[in-house]
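Just the one chain here, the form predicted on its own, laid out as structure tokens.
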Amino acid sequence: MRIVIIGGSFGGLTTAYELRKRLGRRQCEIILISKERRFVFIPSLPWVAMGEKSLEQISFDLEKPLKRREIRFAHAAVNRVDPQARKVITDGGDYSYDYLVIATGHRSANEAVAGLGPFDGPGHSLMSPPEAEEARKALAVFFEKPGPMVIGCAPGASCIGPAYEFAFEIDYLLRKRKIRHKVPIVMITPEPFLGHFGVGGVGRARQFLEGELEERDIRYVTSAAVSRITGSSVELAGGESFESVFSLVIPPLAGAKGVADSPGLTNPKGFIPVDEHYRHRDFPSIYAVGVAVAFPPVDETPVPVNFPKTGHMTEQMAAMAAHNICADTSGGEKLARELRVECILDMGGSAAHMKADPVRPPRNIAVMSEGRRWLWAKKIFERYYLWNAARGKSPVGGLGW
């Protein structure tokens, strides 16, 4: 049997390491694609972008912990997928499939917003490592003249905590540069209300952030439509517009290239149709997992804002991905649990630990607290995640971010 997987990133990774724990080589073939030859850890390009990290110290190459597993590793990109005849096409030749799990990931809608770069446009984001390294040497520039700035997220978002990360990390830095006076910040968002981050709200995260920012002397605007990106300002569908010589604004999210053009795979997004084990809804032989996967919104809001996967909701998918196919082959129940989310918000001198189980509300669990403790769990999980994931070994199940 051989199992194909696309995408080396936390979806990719962790059903690999998953599947191979309960099947042999013996038993299966498993190959890994990807268009990137290194892992990186994405929480972390906010502190690309601060400065603080390099991506060299967040990421690893893939090759080596893959092969320690006996998973085959293949560097190429997935031009499309072919369901009925079960191959991938790819730049770098064909690979026929048992069963294929597609976790690639996003591609970001920058075109959605005019002028939101930054390599085409005066705009900056965060959604990808080129991306980070870009604002951080946007940013180099900036502090040597530093005005008005603005961050947020367009409509349609659903990746929304790094924005409010930003917003906070970088008051910090300038309250430590001492030139915060010179800084005014507007957060401009289309959540209804702040904390919002496409789930509804998690416990009093809405009454926290809102006090945060006002305590920062943050501006925020909630349902607000980002339309345009210049040089100097940032202007909203309604009409209004904001100064700014810095803009940071994360996009909403589409399927990768590769898979979006793959006839009947994919929903007019581009991410893939699947049922409560993860499985594609018309094609039994291939499963989802992660941001590939298409997920209606919590609720219906005046400005669009879309269901989030964190790295953590990713990793559940995967593992039950993973259990998924071995009881399709071997036999035994398969899983289909709510996915829960725990995430730690990076606010300069301390962070912020929210927990909802499950994602969805009504909830079980809805609970959010502050303090710098928050900070170091998040910095010591990301250094235990990448020791354990360059040694082909998956932390599933931990604190999550």
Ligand SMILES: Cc1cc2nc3c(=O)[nH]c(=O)nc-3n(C[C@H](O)[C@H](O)[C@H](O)COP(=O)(O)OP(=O)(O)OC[C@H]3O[C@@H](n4cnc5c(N)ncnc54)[C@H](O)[C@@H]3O)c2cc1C
Contents of the next structure:
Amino acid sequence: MRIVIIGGSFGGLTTAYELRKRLGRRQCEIILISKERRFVFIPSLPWVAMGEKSLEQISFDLEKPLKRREIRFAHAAVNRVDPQARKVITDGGDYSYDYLVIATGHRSANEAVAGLGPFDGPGHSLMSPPEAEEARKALAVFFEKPGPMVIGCAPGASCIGPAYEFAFEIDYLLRKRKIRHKVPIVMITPEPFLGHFGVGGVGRARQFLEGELEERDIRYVTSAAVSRITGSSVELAGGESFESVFSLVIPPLAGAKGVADSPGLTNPKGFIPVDEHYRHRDFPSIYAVGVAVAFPPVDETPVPVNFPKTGHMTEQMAAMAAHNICADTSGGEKLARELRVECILDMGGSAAHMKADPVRPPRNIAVMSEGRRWLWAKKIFERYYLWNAARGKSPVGGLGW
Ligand SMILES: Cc1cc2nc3c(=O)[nH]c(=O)nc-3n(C[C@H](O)[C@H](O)[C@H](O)COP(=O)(O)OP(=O)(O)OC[C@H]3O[C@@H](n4cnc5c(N)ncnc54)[C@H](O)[C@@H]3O)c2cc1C
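Having displayed the form predicted on its own, please output the structure of the form predicted together with the ligand.
In what comes next, the whole complex appears, and the chain from above leads the way.
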């Protein structure tokens, strides 16, 4: 049997490790295809933008740990999946499969708002390593000539947390440099209230974030629909405009190229429709996990906010998909657990921990707490995760992941 996995990040790598734990080399050939050679710990990208960490420090080469687990690595870009022929077409050849797991993440849909960047317009973003690097370089210039700054998310965004992290971290850094008084900061968000996060809020996150932003003199606008970003302003659909010489606006997401281009595989946005077992609704030999999966929003909001797919949730999906593929092939009960989420938000000098179980309300647990200990926990977790993953060990199960 041959299982092909597309994607070398949280979803793809964890699925590969979890499958290998359950299926020996004689039972199954596992091939992981990724267009990037390195695994990057994406949640640390805001630290890269702040100049606190380098990309080298938060990444590792995929080949060695995969080899250690007897998983074949194919460094290639997938151009198309042919589900009828059970074949993955890449720029480095074709791969047939018995099972396919798609963990290709997202494409930033920068076409949604004029000026979203950094490669399509003057705005900045944090959705990928090159974008974090661009933000770091632009901030170095900004520090020399500080001015107004807008931070936020575009309508339809789903990855909201990093915008808050960036706002708190930049506030902290500007204060340390004693230039905060030269930088009026406005936070704009499509959320109907602060801390909605695309999940309808978590515990007292709304009150907490309102207080924390107010204490830091960060103005905020909710239900905001950014319509244009220029080199000197951010404009909203209602006509309001904010002066901004550095704008960081998180885009809405779409399915990754190569997968989104495969006829019949995805919804119109390029995300993959799956059942409760993370199996494709039309193709039983295809599973999908992580950001690549199609999930509906939790509620209707005046300005659209989409459902987040965090690394923590991606790991749970990957573990379930691996389990369910084994149940398909060897028998046994399939898993269909509700997703839960646990997240630590860096607030510059401190951090907030949020836990929601299940992610979609109503919930059994929805708690939030703040303290410097959470900042240490976030830093330690990154090291713990990278140390394990770079040695071919799946961190699933450890520290609640
Ligand atoms: C700035 C930021 C901060 C975040 N902070 C947190 C946090 O604190 N906690 C948390 O839980 N989550 C966080 N997240 C979310 C988390 O990073 C994502 O949920 C996670 O990266 C999703 O993993 P994935 O494997 O689904 O996709 P991705 O990480 O996007 O990886 C996709 C993989 O597919 C590969 N790929 C894509 N297209 C192709 C193709 N055509 N051919 C071959 N390979 C392809 C890519 O090279 C990559 O290896 C954050 C996200 C961002 C952007």
